[in-house]
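Just one chain follows, in the form predicted alone, and it is written as C-alpha coordinates.
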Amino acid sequence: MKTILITGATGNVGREVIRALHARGGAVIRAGMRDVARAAPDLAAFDGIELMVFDFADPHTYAPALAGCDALFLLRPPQVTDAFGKLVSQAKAAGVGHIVFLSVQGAENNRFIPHHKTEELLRRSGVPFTLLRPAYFTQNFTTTLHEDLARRHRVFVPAGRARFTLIDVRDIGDVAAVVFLDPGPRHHGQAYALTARYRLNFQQMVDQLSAGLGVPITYVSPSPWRFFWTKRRENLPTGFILIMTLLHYLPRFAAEPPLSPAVTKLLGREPTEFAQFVAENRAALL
(Lines of atoms letter the chains of each structure in order from A and count residues from 1; the text may use other names and numbers.)
(Lines give C-alpha, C1' and ligand atoms only; values in the text may rest on other atoms or scores of the structure.)
Protein backbone atom coordinates (compact mmCIF):
# COMPACT_ATOMS: atom_id res chain seq x y z
CA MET A 1 0.00 0.00 0.00
CA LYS A 2 1.39 3.38 -1.04
CA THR A 3 2.06 6.13 1.45
CA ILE A 4 1.31 9.51 -0.17
CA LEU A 5 2.27 12.89 1.29
CA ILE A 6 -0.19 15.65 0.36
CA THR A 7 1.25 19.16 0.66
CA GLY A 8 -1.18 22.03 1.17
CA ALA A 9 -3.49 19.46 2.74
CA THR A 10 -6.02 21.93 4.14
CA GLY A 11 -6.27 24.06 0.99
CA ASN A 12 -8.94 23.71 -1.67
CA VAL A 13 -7.02 21.32 -3.89
CA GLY A 14 -5.12 19.40 -1.21
CA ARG A 15 -8.32 18.65 0.64
CA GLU A 16 -9.97 17.37 -2.55
CA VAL A 17 -7.02 15.08 -3.27
CA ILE A 18 -7.36 13.67 0.24
CA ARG A 19 -11.13 13.24 -0.23
CA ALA A 20 -10.67 11.36 -3.50
CA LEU A 21 -7.90 9.11 -2.16
CA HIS A 22 -9.82 8.42 1.04
CA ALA A 23 -12.97 7.49 -0.88
CA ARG A 24 -11.08 5.03 -3.07
CA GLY A 25 -8.97 3.48 -0.33
CA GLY A 26 -5.77 1.58 -1.04
CA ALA A 27 -3.32 4.24 0.20
CA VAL A 28 -1.91 5.60 3.42
CA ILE A 29 -2.64 9.33 3.29
CA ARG A 30 -0.19 11.67 5.00
CA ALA A 31 -1.49 15.24 5.24
CA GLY A 32 1.22 17.90 5.43
CA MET A 33 0.39 21.18 7.19
CA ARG A 34 2.18 23.95 9.09
CA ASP A 35 0.12 23.75 12.27
CA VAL A 36 -1.28 20.30 12.99
CA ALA A 37 -3.26 21.27 16.10
CA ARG A 38 -4.95 24.17 14.35
CA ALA A 39 -5.65 22.40 11.05
CA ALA A 40 -6.63 18.95 12.32
CA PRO A 41 -10.36 19.78 12.72
CA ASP A 42 -10.53 20.65 8.99
CA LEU A 43 -9.65 17.05 8.14
CA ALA A 44 -11.56 15.31 10.92
CA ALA A 45 -13.97 13.75 8.42
CA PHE A 46 -11.19 11.60 6.97
CA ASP A 47 -10.49 8.89 9.51
CA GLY A 48 -7.16 7.10 9.48
CA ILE A 49 -5.04 9.74 7.78
CA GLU A 50 -1.67 10.76 9.17
CA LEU A 51 -1.19 14.41 10.12
CA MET A 52 2.37 15.69 9.69
CA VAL A 53 4.07 19.03 10.19
CA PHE A 54 5.17 20.33 6.79
CA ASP A 55 6.10 23.92 6.00
CA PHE A 56 7.44 25.01 2.61
CA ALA A 57 9.29 27.83 4.36
CA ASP A 58 11.06 25.45 6.80
CA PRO A 59 13.28 22.82 5.11
CA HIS A 60 13.75 21.12 8.48
CA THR A 61 10.19 19.80 8.16
CA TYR A 62 10.83 18.10 4.80
CA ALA A 63 12.68 14.94 5.83
CA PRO A 64 10.35 13.84 8.65
CA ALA A 65 7.27 14.34 6.44
CA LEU A 66 8.87 12.48 3.50
CA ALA A 67 10.24 9.56 5.49
CA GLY A 68 8.67 6.33 4.26
CA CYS A 69 6.66 8.03 1.52
CA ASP A 70 6.17 6.40 -1.86
CA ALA A 71 4.60 9.41 -3.54
CA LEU A 72 4.23 13.17 -3.14
CA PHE A 73 1.50 15.59 -4.16
CA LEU A 74 3.25 18.90 -4.68
CA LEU A 75 1.48 22.22 -5.08
CA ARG A 76 2.71 25.80 -5.06
CA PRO A 77 1.25 28.21 -2.50
CA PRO A 78 0.95 31.73 -3.98
CA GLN A 79 3.49 33.19 -1.56
CA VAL A 80 6.21 30.65 -2.46
CA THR A 81 8.65 31.65 -5.20
CA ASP A 82 11.24 28.88 -4.80
CA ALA A 83 11.41 26.24 -7.55
CA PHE A 84 11.43 23.46 -4.88
CA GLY A 85 14.93 22.24 -5.65
CA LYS A 86 15.70 21.33 -2.04
CA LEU A 87 12.35 19.62 -1.54
CA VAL A 88 12.64 17.54 -4.71
CA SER A 89 16.21 16.58 -3.80
CA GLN A 90 15.10 15.41 -0.36
CA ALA A 91 12.16 13.52 -1.88
CA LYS A 92 14.54 11.67 -4.14
CA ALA A 93 16.89 10.90 -1.24
CA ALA A 94 13.91 9.58 0.78
CA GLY A 95 13.03 7.14 -1.99
CA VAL A 96 9.87 8.87 -3.21
CA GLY A 97 8.98 7.11 -6.45
CA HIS A 98 6.37 9.47 -7.91
CA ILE A 99 5.71 13.20 -7.68
CA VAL A 100 2.43 14.65 -8.92
CA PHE A 101 2.84 18.39 -9.37
CA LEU A 102 -0.08 20.82 -9.51
CA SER A 103 1.07 23.22 -12.21
CA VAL A 104 -1.13 25.57 -14.29
CA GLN A 105 -2.51 25.38 -17.79
CA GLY A 106 0.01 26.74 -20.27
CA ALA A 107 2.99 26.53 -17.92
CA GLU A 108 5.00 24.70 -20.55
CA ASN A 109 4.97 27.82 -22.75
CA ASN A 110 5.51 30.49 -20.10
CA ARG A 111 9.08 30.70 -18.80
CA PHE A 112 8.25 33.63 -16.53
CA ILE A 113 6.05 31.78 -14.04
CA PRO A 114 7.54 29.66 -11.25
CA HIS A 115 5.50 26.61 -12.26
CA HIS A 116 7.53 26.38 -15.47
CA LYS A 117 10.74 26.26 -13.46
CA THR A 118 9.40 23.51 -11.24
CA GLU A 119 8.29 21.48 -14.26
CA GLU A 120 11.82 21.74 -15.70
CA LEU A 121 13.31 20.82 -12.32
CA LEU A 122 11.18 17.68 -12.18
CA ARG A 123 12.25 16.68 -15.70
CA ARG A 124 15.88 16.87 -14.60
CA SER A 125 15.39 15.28 -11.19
CA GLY A 126 15.30 11.63 -12.15
CA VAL A 127 12.16 11.13 -10.03
CA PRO A 128 9.11 9.85 -11.95
CA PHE A 129 6.56 12.66 -12.16
CA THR A 130 3.16 13.63 -13.51
CA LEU A 131 2.14 17.21 -14.28
CA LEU A 132 -1.44 18.36 -13.69
CA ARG A 133 -2.13 21.65 -15.47
CA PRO A 134 -5.55 22.88 -14.35
CA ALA A 135 -7.54 25.74 -15.81
CA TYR A 136 -9.22 28.55 -13.82
CA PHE A 137 -10.72 27.14 -10.61
CA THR A 138 -14.49 27.42 -10.31
CA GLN A 139 -13.88 27.44 -6.55
CA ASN A 140 -12.39 30.92 -6.89
CA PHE A 141 -16.01 32.01 -6.53
CA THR A 142 -16.17 30.50 -3.05
CA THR A 143 -12.75 31.84 -2.03
CA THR A 144 -10.94 34.83 -3.58
CA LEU A 145 -14.04 36.26 -5.30
CA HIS A 146 -16.50 35.32 -2.60
CA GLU A 147 -16.65 38.51 -0.55
CA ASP A 148 -17.73 40.65 -3.49
CA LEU A 149 -20.19 37.99 -4.59
CA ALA A 150 -21.80 37.44 -1.19
CA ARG A 151 -21.74 40.99 0.19
CA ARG A 152 -22.22 43.07 -2.95
CA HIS A 153 -23.80 40.58 -5.38
CA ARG A 154 -21.14 41.39 -7.93
CA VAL A 155 -18.06 39.89 -9.55
CA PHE A 156 -15.30 42.50 -9.72
CA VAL A 157 -12.30 41.49 -11.84
CA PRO A 158 -10.46 43.20 -14.75
CA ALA A 159 -11.15 40.35 -17.19
CA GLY A 160 -13.11 42.23 -19.87
CA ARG A 161 -14.63 39.81 -22.37
CA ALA A 162 -11.81 37.27 -22.23
CA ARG A 163 -13.00 33.68 -22.25
CA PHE A 164 -11.55 31.29 -19.68
CA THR A 165 -11.26 27.54 -19.50
CA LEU A 166 -12.55 26.31 -16.13
CA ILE A 167 -12.10 23.32 -13.84
CA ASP A 168 -13.77 22.23 -10.61
CA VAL A 169 -11.16 21.35 -7.98
CA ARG A 170 -13.17 18.22 -7.15
CA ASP A 171 -12.26 16.97 -10.61
CA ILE A 172 -8.60 17.77 -9.93
CA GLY A 173 -8.75 15.69 -6.76
CA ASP A 174 -10.33 12.77 -8.62
CA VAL A 175 -7.71 12.92 -11.36
CA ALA A 176 -4.87 13.04 -8.84
CA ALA A 177 -6.26 9.98 -7.06
CA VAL A 178 -6.49 8.03 -10.32
CA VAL A 179 -2.90 8.96 -11.20
CA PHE A 180 -1.55 8.04 -7.76
CA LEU A 181 -3.39 4.73 -7.45
CA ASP A 182 -2.57 3.37 -10.90
CA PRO A 183 -0.38 0.32 -10.22
CA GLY A 184 1.82 0.89 -13.26
CA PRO A 185 3.97 3.69 -14.67
CA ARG A 186 1.66 4.83 -17.48
CA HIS A 187 1.22 8.30 -15.96
CA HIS A 188 4.94 8.84 -15.38
CA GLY A 189 6.31 11.67 -17.50
CA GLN A 190 2.81 12.72 -18.59
CA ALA A 191 1.29 16.20 -18.49
CA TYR A 192 -2.50 16.60 -18.31
CA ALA A 193 -4.30 19.86 -19.00
CA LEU A 194 -7.47 19.77 -16.91
CA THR A 195 -10.43 21.75 -18.25
CA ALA A 196 -14.19 21.52 -18.52
CA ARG A 197 -15.75 21.22 -21.98
CA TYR A 198 -16.67 24.90 -22.49
CA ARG A 199 -15.01 28.30 -22.29
CA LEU A 200 -16.89 31.11 -20.59
CA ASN A 201 -16.28 34.82 -20.16
CA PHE A 202 -17.13 36.42 -16.85
CA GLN A 203 -20.41 37.86 -18.06
CA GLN A 204 -21.51 34.35 -19.00
CA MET A 205 -20.38 33.06 -15.59
CA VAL A 206 -22.32 35.84 -13.87
CA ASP A 207 -25.41 35.03 -15.93
CA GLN A 208 -25.19 31.42 -14.75
CA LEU A 209 -24.63 32.56 -11.17
CA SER A 210 -27.73 34.77 -11.34
CA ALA A 211 -29.84 31.95 -12.76
CA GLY A 212 -28.54 29.31 -10.36
CA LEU A 213 -28.68 31.42 -7.21
CA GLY A 214 -31.92 33.21 -7.97
CA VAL A 215 -30.23 36.54 -7.21
CA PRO A 216 -29.21 39.23 -9.76
CA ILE A 217 -25.41 39.29 -9.90
CA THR A 218 -23.53 42.12 -11.63
CA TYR A 219 -20.25 41.83 -13.48
CA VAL A 220 -17.89 44.81 -13.19
CA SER A 221 -14.63 44.80 -15.16
CA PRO A 222 -12.53 47.66 -13.73
CA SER A 223 -9.24 48.99 -15.02
CA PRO A 224 -6.21 47.34 -13.40
CA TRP A 225 -5.54 50.61 -11.57
CA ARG A 226 -9.07 50.80 -10.13
CA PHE A 227 -8.97 47.10 -9.25
CA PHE A 228 -5.67 47.53 -7.40
CA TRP A 229 -6.77 50.47 -5.29
CA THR A 230 -10.20 49.01 -4.56
CA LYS A 231 -8.59 45.88 -3.19
CA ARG A 232 -5.96 47.81 -1.27
CA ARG A 233 -8.76 49.70 0.48
CA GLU A 234 -10.11 46.27 1.42
CA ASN A 235 -6.71 45.54 3.01
CA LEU A 236 -5.72 42.73 0.65
CA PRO A 237 -1.93 42.20 0.46
CA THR A 238 -0.26 43.94 -2.47
CA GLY A 239 1.34 40.75 -3.76
CA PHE A 240 -1.98 38.93 -3.77
CA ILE A 241 -3.67 41.78 -5.64
CA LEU A 242 -0.97 41.70 -8.30
CA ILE A 243 -1.45 37.95 -8.77
CA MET A 244 -5.21 38.45 -9.12
CA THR A 245 -4.64 41.26 -11.62
CA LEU A 246 -2.33 39.16 -13.78
CA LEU A 247 -4.66 36.15 -13.59
CA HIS A 248 -7.65 38.12 -14.86
CA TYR A 249 -6.18 40.90 -17.00
CA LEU A 250 -3.52 39.18 -19.10
CA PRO A 251 -5.95 36.72 -20.75
CA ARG A 252 -7.52 39.71 -22.51
CA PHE A 253 -4.40 39.92 -24.69
CA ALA A 254 -3.62 36.23 -25.15
CA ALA A 255 -4.98 33.49 -27.36
CA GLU A 256 -7.86 31.58 -25.84
CA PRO A 257 -6.57 28.59 -23.88
CA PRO A 258 -7.35 25.21 -25.44
CA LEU A 259 -9.91 22.77 -24.14
CA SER A 260 -8.68 19.35 -23.08
CA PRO A 261 -10.36 15.91 -23.00
CA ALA A 262 -8.03 14.68 -20.23
CA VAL A 263 -10.62 14.71 -17.41
CA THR A 264 -13.05 12.59 -19.43
CA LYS A 265 -10.34 10.14 -20.51
CA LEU A 266 -8.91 9.74 -17.01
CA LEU A 267 -12.17 9.61 -15.04
CA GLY A 268 -14.51 8.01 -17.56
CA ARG A 269 -17.04 10.81 -17.06
CA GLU A 270 -17.57 14.37 -18.16
CA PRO A 271 -15.95 17.18 -16.15
CA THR A 272 -18.09 19.37 -13.91
CA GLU A 273 -19.42 22.37 -15.80
CA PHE A 274 -19.92 25.81 -14.23
CA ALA A 275 -23.72 25.63 -13.98
CA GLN A 276 -23.43 22.31 -12.15
CA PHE A 277 -20.87 23.80 -9.77
CA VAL A 278 -23.27 26.67 -8.99
CA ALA A 279 -26.20 24.32 -8.40
CA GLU A 280 -24.18 22.13 -6.05
CA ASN A 281 -22.63 25.00 -4.09
CA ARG A 282 -25.47 27.50 -3.58
CA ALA A 283 -24.97 27.69 0.18
CA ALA A 284 -21.23 28.32 -0.15
CA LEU A 285 -21.65 30.98 -2.84
CA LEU A 286 -24.03 33.30 -0.95
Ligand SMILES: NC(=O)c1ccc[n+]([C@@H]2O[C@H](COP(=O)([O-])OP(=O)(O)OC[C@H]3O[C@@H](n4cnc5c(N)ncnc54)[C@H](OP(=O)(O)O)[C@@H]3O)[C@@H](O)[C@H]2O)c1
Second form
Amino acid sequence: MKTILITGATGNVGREVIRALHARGGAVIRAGMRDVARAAPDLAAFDGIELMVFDFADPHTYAPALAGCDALFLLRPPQVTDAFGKLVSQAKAAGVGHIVFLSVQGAENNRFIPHHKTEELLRRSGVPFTLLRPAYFTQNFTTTLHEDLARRHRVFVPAGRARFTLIDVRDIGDVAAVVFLDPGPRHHGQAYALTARYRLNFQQMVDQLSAGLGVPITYVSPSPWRFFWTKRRENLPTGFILIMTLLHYLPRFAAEPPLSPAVTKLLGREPTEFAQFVAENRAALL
Ligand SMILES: NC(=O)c1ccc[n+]([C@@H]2O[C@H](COP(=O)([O-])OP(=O)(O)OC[C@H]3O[C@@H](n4cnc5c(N)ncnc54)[C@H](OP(=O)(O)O)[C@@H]3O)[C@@H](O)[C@H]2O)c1
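Show the other one: the form predicted together with this ligand, since we just had the form predicted alone.
Below: every chain and molecule of the assembly, starting with the one above.
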Protein backbone atom coordinates (compact mmCIF):
# COMPACT_ATOMS: atom_id res chain seq x y z
CA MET A 1 0.00 0.00 0.00
CA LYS A 2 1.37 3.44 -0.95
CA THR A 3 2.05 6.02 1.73
CA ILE A 4 1.23 9.51 0.44
CA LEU A 5 2.26 12.76 2.13
CA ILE A 6 -0.30 15.51 1.52
CA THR A 7 0.97 19.07 1.97
CA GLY A 8 -1.51 21.91 2.49
CA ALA A 9 -3.68 19.29 4.18
CA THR A 10 -5.82 21.82 6.04
CA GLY A 11 -6.53 23.95 2.95
CA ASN A 12 -9.19 23.83 0.24
CA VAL A 13 -7.44 21.41 -2.08
CA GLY A 14 -5.39 19.33 0.38
CA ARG A 15 -8.49 18.48 2.34
CA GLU A 16 -10.27 17.36 -0.85
CA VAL A 17 -7.30 15.19 -1.84
CA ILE A 18 -7.52 13.53 1.59
CA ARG A 19 -11.29 13.09 1.25
CA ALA A 20 -10.95 11.49 -2.18
CA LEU A 21 -8.10 9.16 -1.17
CA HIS A 22 -9.85 8.20 2.06
CA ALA A 23 -13.10 7.40 0.23
CA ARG A 24 -11.30 5.14 -2.24
CA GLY A 25 -9.05 3.41 0.31
CA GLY A 26 -5.88 1.62 -0.72
CA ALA A 27 -3.33 4.17 0.55
CA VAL A 28 -1.82 5.29 3.81
CA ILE A 29 -2.62 9.01 4.02
CA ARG A 30 -0.15 11.19 5.83
CA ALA A 31 -1.44 14.74 6.30
CA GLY A 32 1.34 17.33 6.66
CA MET A 33 0.54 20.46 8.66
CA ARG A 34 2.18 23.15 10.75
CA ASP A 35 0.00 22.75 13.81
CA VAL A 36 -1.28 19.22 14.41
CA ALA A 37 -3.27 20.10 17.54
CA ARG A 38 -5.13 22.88 15.71
CA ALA A 39 -5.90 20.77 12.63
CA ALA A 40 -6.74 17.45 14.29
CA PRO A 41 -10.44 18.15 15.08
CA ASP A 42 -11.09 19.27 11.51
CA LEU A 43 -9.61 16.08 10.04
CA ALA A 44 -11.08 13.73 12.67
CA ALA A 45 -13.70 12.46 10.20
CA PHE A 46 -10.94 10.71 8.21
CA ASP A 47 -10.17 7.80 10.52
CA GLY A 48 -6.81 6.12 10.16
CA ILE A 49 -4.91 9.03 8.60
CA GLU A 50 -1.53 10.04 10.01
CA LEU A 51 -1.12 13.65 11.13
CA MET A 52 2.44 14.88 10.84
CA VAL A 53 4.18 18.19 11.48
CA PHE A 54 5.33 19.67 8.18
CA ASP A 55 6.36 23.27 7.59
CA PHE A 56 7.71 24.49 4.23
CA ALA A 57 9.61 27.17 6.15
CA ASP A 58 11.34 24.63 8.42
CA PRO A 59 13.46 22.07 6.51
CA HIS A 60 13.94 20.11 9.76
CA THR A 61 10.36 18.91 9.38
CA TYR A 62 10.95 17.49 5.87
CA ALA A 63 12.79 14.24 6.67
CA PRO A 64 10.40 12.94 9.36
CA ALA A 65 7.38 13.74 7.20
CA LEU A 66 8.90 12.10 4.11
CA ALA A 67 10.25 8.98 5.85
CA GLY A 68 8.68 5.88 4.31
CA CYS A 69 6.63 7.89 1.79
CA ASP A 70 6.07 6.59 -1.74
CA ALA A 71 4.37 9.69 -3.06
CA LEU A 72 3.95 13.40 -2.33
CA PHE A 73 1.11 15.82 -3.03
CA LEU A 74 2.88 19.15 -3.33
CA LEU A 75 0.98 22.39 -3.03
CA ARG A 76 2.33 25.92 -3.03
CA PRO A 77 0.57 27.87 -0.28
CA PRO A 78 -0.02 31.46 -1.42
CA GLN A 79 2.22 32.85 1.33
CA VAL A 80 5.21 30.57 0.55
CA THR A 81 7.77 31.96 -1.91
CA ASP A 82 10.22 29.01 -2.05
CA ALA A 83 10.45 27.05 -5.31
CA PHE A 84 10.91 23.80 -3.29
CA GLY A 85 14.43 22.77 -4.39
CA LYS A 86 15.43 21.45 -0.97
CA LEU A 87 12.16 19.64 -0.44
CA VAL A 88 12.26 17.91 -3.82
CA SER A 89 15.85 16.74 -3.35
CA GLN A 90 15.02 15.42 0.11
CA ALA A 91 11.97 13.65 -1.29
CA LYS A 92 14.16 12.05 -3.93
CA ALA A 93 16.70 10.97 -1.29
CA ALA A 94 13.88 9.52 0.84
CA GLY A 95 12.79 7.33 -2.09
CA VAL A 96 9.60 9.20 -3.02
CA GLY A 97 8.66 7.77 -6.41
CA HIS A 98 5.92 10.18 -7.52
CA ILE A 99 5.21 13.87 -6.91
CA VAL A 100 1.86 15.32 -7.88
CA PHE A 101 2.16 19.11 -8.00
CA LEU A 102 -0.77 21.50 -7.83
CA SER A 103 0.13 24.14 -10.38
CA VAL A 104 -2.08 26.69 -12.17
CA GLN A 105 -3.67 26.59 -15.60
CA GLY A 106 -1.31 28.32 -18.05
CA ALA A 107 1.76 28.17 -15.75
CA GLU A 108 3.73 26.47 -18.52
CA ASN A 109 3.49 29.62 -20.67
CA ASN A 110 4.08 32.26 -18.02
CA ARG A 111 7.42 32.66 -16.22
CA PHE A 112 5.92 35.22 -13.85
CA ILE A 113 3.60 32.66 -12.26
CA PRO A 114 5.72 31.22 -9.41
CA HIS A 115 4.44 27.70 -10.11
CA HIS A 116 6.34 27.83 -13.42
CA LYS A 117 9.66 27.51 -11.56
CA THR A 118 8.47 24.51 -9.58
CA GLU A 119 7.27 22.80 -12.75
CA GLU A 120 10.74 23.31 -14.25
CA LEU A 121 12.38 22.07 -11.05
CA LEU A 122 10.32 18.88 -11.15
CA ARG A 123 11.22 18.28 -14.81
CA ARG A 124 14.90 18.47 -13.88
CA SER A 125 14.57 16.51 -10.62
CA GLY A 126 14.53 12.97 -11.99
CA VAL A 127 11.55 12.19 -9.73
CA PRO A 128 8.47 11.00 -11.63
CA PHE A 129 5.87 13.78 -11.43
CA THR A 130 2.39 14.73 -12.55
CA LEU A 131 1.29 18.34 -12.94
CA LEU A 132 -2.30 19.33 -12.13
CA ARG A 133 -3.07 22.74 -13.61
CA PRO A 134 -6.44 23.85 -12.28
CA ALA A 135 -8.56 26.75 -13.48
CA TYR A 136 -10.19 29.35 -11.19
CA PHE A 137 -11.63 27.61 -8.10
CA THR A 138 -15.40 27.82 -7.68
CA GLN A 139 -14.59 27.60 -3.95
CA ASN A 140 -13.18 31.14 -4.16
CA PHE A 141 -16.81 32.11 -3.56
CA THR A 142 -16.76 30.35 -0.16
CA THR A 143 -13.31 31.71 0.75
CA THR A 144 -11.65 34.82 -0.70
CA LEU A 145 -14.87 36.31 -2.19
CA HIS A 146 -17.11 35.12 0.61
CA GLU A 147 -17.23 38.16 2.84
CA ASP A 148 -18.53 40.46 0.09
CA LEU A 149 -20.99 37.80 -1.03
CA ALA A 150 -22.42 36.94 2.38
CA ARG A 151 -22.38 40.40 3.99
CA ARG A 152 -23.11 42.66 1.05
CA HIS A 153 -24.71 40.26 -1.45
CA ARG A 154 -22.25 41.41 -4.03
CA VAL A 155 -19.27 40.12 -5.97
CA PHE A 156 -16.60 42.80 -6.18
CA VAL A 157 -13.67 41.99 -8.49
CA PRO A 158 -12.06 43.99 -11.34
CA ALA A 159 -12.74 41.28 -13.91
CA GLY A 160 -14.99 43.20 -16.35
CA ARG A 161 -16.52 40.79 -18.85
CA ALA A 162 -13.54 38.44 -19.01
CA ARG A 163 -14.58 34.80 -19.20
CA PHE A 164 -12.88 32.40 -16.79
CA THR A 165 -12.39 28.66 -16.87
CA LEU A 166 -13.56 27.20 -13.57
CA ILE A 167 -13.00 24.08 -11.49
CA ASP A 168 -14.57 22.73 -8.31
CA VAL A 169 -11.81 21.73 -5.87
CA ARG A 170 -13.71 18.49 -5.16
CA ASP A 171 -12.93 17.50 -8.75
CA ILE A 172 -9.23 18.31 -8.16
CA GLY A 173 -9.24 16.00 -5.14
CA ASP A 174 -10.81 13.20 -7.17
CA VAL A 175 -8.31 13.65 -10.00
CA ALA A 176 -5.37 13.61 -7.58
CA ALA A 177 -6.66 10.39 -6.02
CA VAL A 178 -7.02 8.71 -9.42
CA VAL A 179 -3.51 9.79 -10.40
CA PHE A 180 -1.95 8.61 -7.12
CA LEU A 181 -3.76 5.28 -6.99
CA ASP A 182 -2.99 4.23 -10.55
CA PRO A 183 -0.73 1.22 -10.14
CA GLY A 184 1.32 1.98 -13.26
CA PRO A 185 3.39 4.93 -14.53
CA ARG A 186 0.91 6.25 -17.13
CA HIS A 187 0.43 9.60 -15.33
CA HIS A 188 4.16 10.16 -14.90
CA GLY A 189 5.46 13.15 -16.86
CA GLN A 190 1.88 14.23 -17.68
CA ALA A 191 0.30 17.64 -17.17
CA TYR A 192 -3.48 17.94 -16.85
CA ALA A 193 -5.34 21.23 -17.18
CA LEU A 194 -8.42 20.90 -14.98
CA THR A 195 -11.46 22.88 -16.08
CA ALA A 196 -15.23 22.51 -16.15
CA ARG A 197 -16.91 22.41 -19.56
CA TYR A 198 -17.92 26.08 -19.82
CA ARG A 199 -16.25 29.45 -19.41
CA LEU A 200 -18.25 32.04 -17.53
CA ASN A 201 -17.79 35.74 -16.91
CA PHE A 202 -18.54 37.14 -13.46
CA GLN A 203 -21.94 38.50 -14.47
CA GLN A 204 -22.91 34.97 -15.57
CA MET A 205 -21.57 33.51 -12.30
CA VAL A 206 -23.50 36.12 -10.33
CA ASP A 207 -26.70 35.35 -12.28
CA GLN A 208 -26.29 31.68 -11.35
CA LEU A 209 -25.58 32.59 -7.72
CA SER A 210 -28.73 34.75 -7.58
CA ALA A 211 -30.85 32.00 -9.11
CA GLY A 212 -29.38 29.20 -7.00
CA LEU A 213 -29.41 31.08 -3.72
CA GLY A 214 -32.74 32.82 -4.28
CA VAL A 215 -31.17 36.14 -3.30
CA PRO A 216 -30.34 39.00 -5.67
CA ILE A 217 -26.55 39.30 -5.90
CA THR A 218 -24.89 42.27 -7.62
CA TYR A 219 -21.71 42.17 -9.66
CA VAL A 220 -19.49 45.23 -9.33
CA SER A 221 -16.33 45.43 -11.44
CA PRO A 222 -14.27 48.30 -10.00
CA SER A 223 -11.14 49.80 -11.48
CA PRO A 224 -7.99 48.12 -10.15
CA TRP A 225 -7.31 51.25 -8.05
CA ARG A 226 -10.74 51.28 -6.47
CA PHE A 227 -10.45 47.56 -5.80
CA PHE A 228 -7.05 48.05 -4.18
CA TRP A 229 -8.13 50.90 -1.90
CA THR A 230 -11.43 49.29 -0.97
CA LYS A 231 -9.62 46.15 0.14
CA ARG A 232 -6.94 48.20 1.93
CA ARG A 233 -9.67 49.90 3.94
CA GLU A 234 -10.89 46.40 4.85
CA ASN A 235 -7.37 45.79 6.23
CA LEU A 236 -6.49 42.96 3.83
CA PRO A 237 -2.73 42.44 3.37
CA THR A 238 -1.23 44.34 0.43
CA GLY A 239 0.36 41.22 -1.13
CA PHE A 240 -2.96 39.41 -1.09
CA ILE A 241 -4.77 42.38 -2.68
CA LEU A 242 -2.17 42.60 -5.44
CA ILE A 243 -2.58 38.88 -6.24
CA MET A 244 -6.37 39.27 -6.26
CA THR A 245 -6.08 42.31 -8.55
CA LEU A 246 -3.80 40.56 -11.05
CA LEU A 247 -5.82 37.34 -10.95
CA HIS A 248 -9.03 39.15 -11.90
CA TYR A 249 -7.83 42.13 -13.96
CA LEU A 250 -5.22 40.57 -16.29
CA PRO A 251 -7.59 38.03 -17.91
CA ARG A 252 -9.38 41.03 -19.49
CA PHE A 253 -6.36 41.51 -21.74
CA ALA A 254 -5.31 37.90 -22.31
CA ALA A 255 -6.54 35.19 -24.66
CA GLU A 256 -9.32 33.13 -23.10
CA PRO A 257 -7.89 30.06 -21.38
CA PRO A 258 -8.71 26.79 -23.14
CA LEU A 259 -11.25 24.28 -21.90
CA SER A 260 -9.81 20.86 -21.12
CA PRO A 261 -11.33 17.38 -21.35
CA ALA A 262 -8.95 16.02 -18.67
CA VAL A 263 -11.44 15.82 -15.78
CA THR A 264 -13.90 13.80 -17.85
CA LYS A 265 -11.18 11.52 -19.18
CA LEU A 266 -9.62 10.88 -15.78
CA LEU A 267 -12.80 10.57 -13.73
CA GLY A 268 -15.14 9.03 -16.30
CA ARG A 269 -17.76 11.66 -15.43
CA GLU A 270 -18.43 15.28 -16.28
CA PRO A 271 -16.78 18.00 -14.17
CA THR A 272 -18.92 19.79 -11.59
CA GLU A 273 -20.48 22.85 -13.22
CA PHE A 274 -20.94 26.18 -11.46
CA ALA A 275 -24.71 25.85 -10.97
CA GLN A 276 -24.21 22.47 -9.30
CA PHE A 277 -21.52 23.93 -7.03
CA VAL A 278 -23.98 26.68 -6.01
CA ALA A 279 -26.80 24.22 -5.37
CA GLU A 280 -24.61 21.97 -3.25
CA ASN A 281 -22.98 24.75 -1.22
CA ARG A 282 -25.92 27.01 -0.32
CA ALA A 283 -25.11 27.07 3.38
CA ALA A 284 -21.43 27.83 2.85
CA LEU A 285 -22.15 30.57 0.30
CA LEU A 286 -24.50 32.74 2.38
N1 LIG B 1 -7.78 29.99 -5.91
C2 LIG B 1 -7.72 29.68 -7.20
O3 LIG B 1 -8.59 30.03 -7.98
C4 LIG B 1 -6.55 28.85 -7.70
C5 LIG B 1 -6.57 28.41 -9.03
C6 LIG B 1 -5.50 27.61 -9.50
C7 LIG B 1 -4.47 27.28 -8.63
N8 LIG B 1 -4.49 27.75 -7.34
C9 LIG B 1 -3.36 27.38 -6.48
O10 LIG B 1 -3.83 26.61 -5.38
C11 LIG B 1 -2.93 26.77 -4.30
C12 LIG B 1 -3.71 27.10 -3.04
O13 LIG B 1 -4.48 25.98 -2.69
P14 LIG B 1 -5.58 26.07 -1.56
O15 LIG B 1 -6.68 26.99 -2.02
O16 LIG B 1 -5.92 24.71 -1.13
O17 LIG B 1 -4.79 26.85 -0.41
P18 LIG B 1 -5.32 27.29 1.01
O19 LIG B 1 -6.74 26.85 1.22
O20 LIG B 1 -4.96 28.72 1.18
O21 LIG B 1 -4.44 26.41 1.97
C22 LIG B 1 -3.08 26.61 2.11
C23 LIG B 1 -2.54 25.42 2.88
O24 LIG B 1 -1.13 25.56 2.99
C25 LIG B 1 -0.77 25.42 4.36
N26 LIG B 1 0.42 26.20 4.64
C27 LIG B 1 0.57 27.54 4.61
N28 LIG B 1 1.85 27.87 4.92
C29 LIG B 1 2.50 26.70 5.17
C30 LIG B 1 3.82 26.37 5.56
N31 LIG B 1 4.76 27.32 5.77
N32 LIG B 1 4.14 25.08 5.73
C33 LIG B 1 3.20 24.10 5.56
N34 LIG B 1 1.94 24.34 5.19
C35 LIG B 1 1.58 25.64 5.00
C36 LIG B 1 -1.97 25.90 5.14
O37 LIG B 1 -1.92 25.30 6.40
P38 LIG B 1 -2.15 26.04 7.79
O39 LIG B 1 -3.38 25.39 8.34
O40 LIG B 1 -0.93 25.70 8.57
O41 LIG B 1 -2.30 27.51 7.51
C42 LIG B 1 -3.11 25.32 4.28
O43 LIG B 1 -3.29 23.95 4.57
C44 LIG B 1 -1.97 27.89 -4.67
O45 LIG B 1 -0.75 27.34 -5.11
C46 LIG B 1 -2.71 28.57 -5.80
O47 LIG B 1 -1.84 29.26 -6.67
C48 LIG B 1 -5.49 28.51 -6.87
